[in-house]
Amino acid sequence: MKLEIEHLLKILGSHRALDSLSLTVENTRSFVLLGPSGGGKSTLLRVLAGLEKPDSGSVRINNVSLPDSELGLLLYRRKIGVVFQGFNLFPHLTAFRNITLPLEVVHGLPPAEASEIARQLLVRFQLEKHAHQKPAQLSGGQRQRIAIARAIAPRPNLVLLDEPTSALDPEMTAEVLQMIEELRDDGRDIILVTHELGFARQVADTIALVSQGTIAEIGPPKLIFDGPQSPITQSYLAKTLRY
């Protein structure tokens, strides 16, 4: 994945949420966004997945420009999957028509195809024995890897991530930072915003400080680690690594 920020703006309220960031990331298959909570992190993920429109700036991804217009920004979300933090399955379907539905509805494929894929994905990730389960009946680990599942059923060019363990606890935590582990070893480029630093260390390529709508630093994990050179990055790894 090769991904080009310049200057991108983008202001909600009268708060500005991105204040000129620019970046580049090059050669990198899993690319990890951290920093302290309200930084920018998510509304940089929302710009990066087409739902929101930066003020200004431009974003350029394998050297392909984010697009402006609406009908452009559809397709363009086509081919990416999305997951937040707060699952977004369809409450009233099951988990195998969770992920047959938008094949169906949206790709347009045959719903032989869609239920076969499917199929595969919930016995590759071991959640056969829930196809049928609504996401009430389901654990809250379990709902997340539906909505993983769901994410990359299209086989989308570039998965974004946000938070996908923020609300689950820590056993449930391991189950889906296991399966996005595994997307990662099968080659397919992700952008994930977490607070799990230990993850966001063994399965980075690159990683960025995001704090005030900006980038504070940006390298690979030992540099971020080991030896940050921002005093943002140094006092937020210093709060967060103490206990």
Second form
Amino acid sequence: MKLEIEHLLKILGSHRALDSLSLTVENTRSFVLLGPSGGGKSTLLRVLAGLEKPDSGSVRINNVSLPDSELGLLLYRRKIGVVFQGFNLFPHLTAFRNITLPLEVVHGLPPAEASEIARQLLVRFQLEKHAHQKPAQLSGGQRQRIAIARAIAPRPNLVLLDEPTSALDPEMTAEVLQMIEELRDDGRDIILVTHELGFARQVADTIALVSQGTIAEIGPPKLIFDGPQSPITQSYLAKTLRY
Amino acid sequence: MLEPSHNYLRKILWAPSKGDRVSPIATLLNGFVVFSIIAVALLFLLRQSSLTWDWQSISKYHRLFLDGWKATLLISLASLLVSSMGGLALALAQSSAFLPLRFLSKTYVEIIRGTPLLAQIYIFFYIIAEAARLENRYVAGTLALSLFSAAYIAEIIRGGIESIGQSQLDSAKAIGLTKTQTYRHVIFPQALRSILPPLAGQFVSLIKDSSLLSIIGLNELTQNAKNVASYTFSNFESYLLLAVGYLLLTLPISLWTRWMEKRVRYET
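Alternate state requested, the form predicted together with its partner chain (shown: the form predicted on its own):
So here's everything in the complex, that chain up top.
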């Protein structure tokens, strides 16, 4: 993946959530965004997901600009996969239907084909016995894994994950992280917002530290963890790694 | 079991812990108890009052009751359909990005909800239907009732739509659903859960409110019952029959929506 962002500005209310943010990332499979809460990571991810329009600036992914029009953004969203922190799934549908609905309605697959894709994904991630349960009957970890399965079912080249484990206990976190690692090994590009530093270090090709709506530091994990230059990175790591 | 009789009684009289079904035997027995209480109370009241029942004279007019009941049934069904569609349109208009449409819908709802149905029926019949050369008073009456009910249904649907959380809308957007698809597959199925109970109440009200159409001379159940009462001086008999006639229309609605509620139920 190649990602070029120039002077990205996003104002939420009176707050500059993204304040002339620029970055360039090349030859990166998994790109991880770290940083303090409220620093702009999630806003950046939402812009990259085509869910929010920036107020100004430009984003190019693999040399293609993010579209401006509503229709362009809709078509763009259909080509990528997005997973949020929680409450991703539709509570009125079973796990299985949550996966097949977008395949049939958005991507126009015949029901039999959609069902086959859903079945294969559920088997692969050992979720088949939960296929016909509704989200309320699943654990947080299972729900999040179903949500990831739904996001990758249409075979997107890029998957964006916004703090996918923040609402989970350590055991569930581990099962979700394992699934994300498999995605990366599948050869899919991922952009991940997380607070799991150990995981970030392990899977990331490039890490960016986002703070106050801009990039404090960007580089490979080794550089960020072992020799951070920016005082913001140093203080973030010191605070997060203390306990 | 140490106290079998005590246990049985408890199982019949008290609801099981949440989520478990009330047993058919308990339903039957409790239903019988309630029925008996009502029957005894009614018998007692009738004995105390000095009424003498005269079903003979009103039985001559049974056709009037039947015709009136049929008219009420048709008016209610038609209004139910028209007001549901109108309510849906008004609710969607209220969340429209086009401001004139939104304000128009809001104004309409406030005016209708803030004025008595009686006045609306008169105004609609003598001014609007007159101007539109709508001569059939049944059609005019049904429309007046539908326009009234639509405002309430709009508010019920709007409440249901607004109860859907932002995260669900984000999710729908992220998987690439269009606006229409989001309404069809995410918002409406979820909103139905909170919409159904108040909607059932509104449908029942609509059926009862149709009695007000007697003021423009529609020969529906209330009008006919009133007529029979004045021909035969059997007020109590006529109005009792009238009450039963409305109950026969409203009960199926209540039962149907309860059944629907069970079908769309899911935990969150």
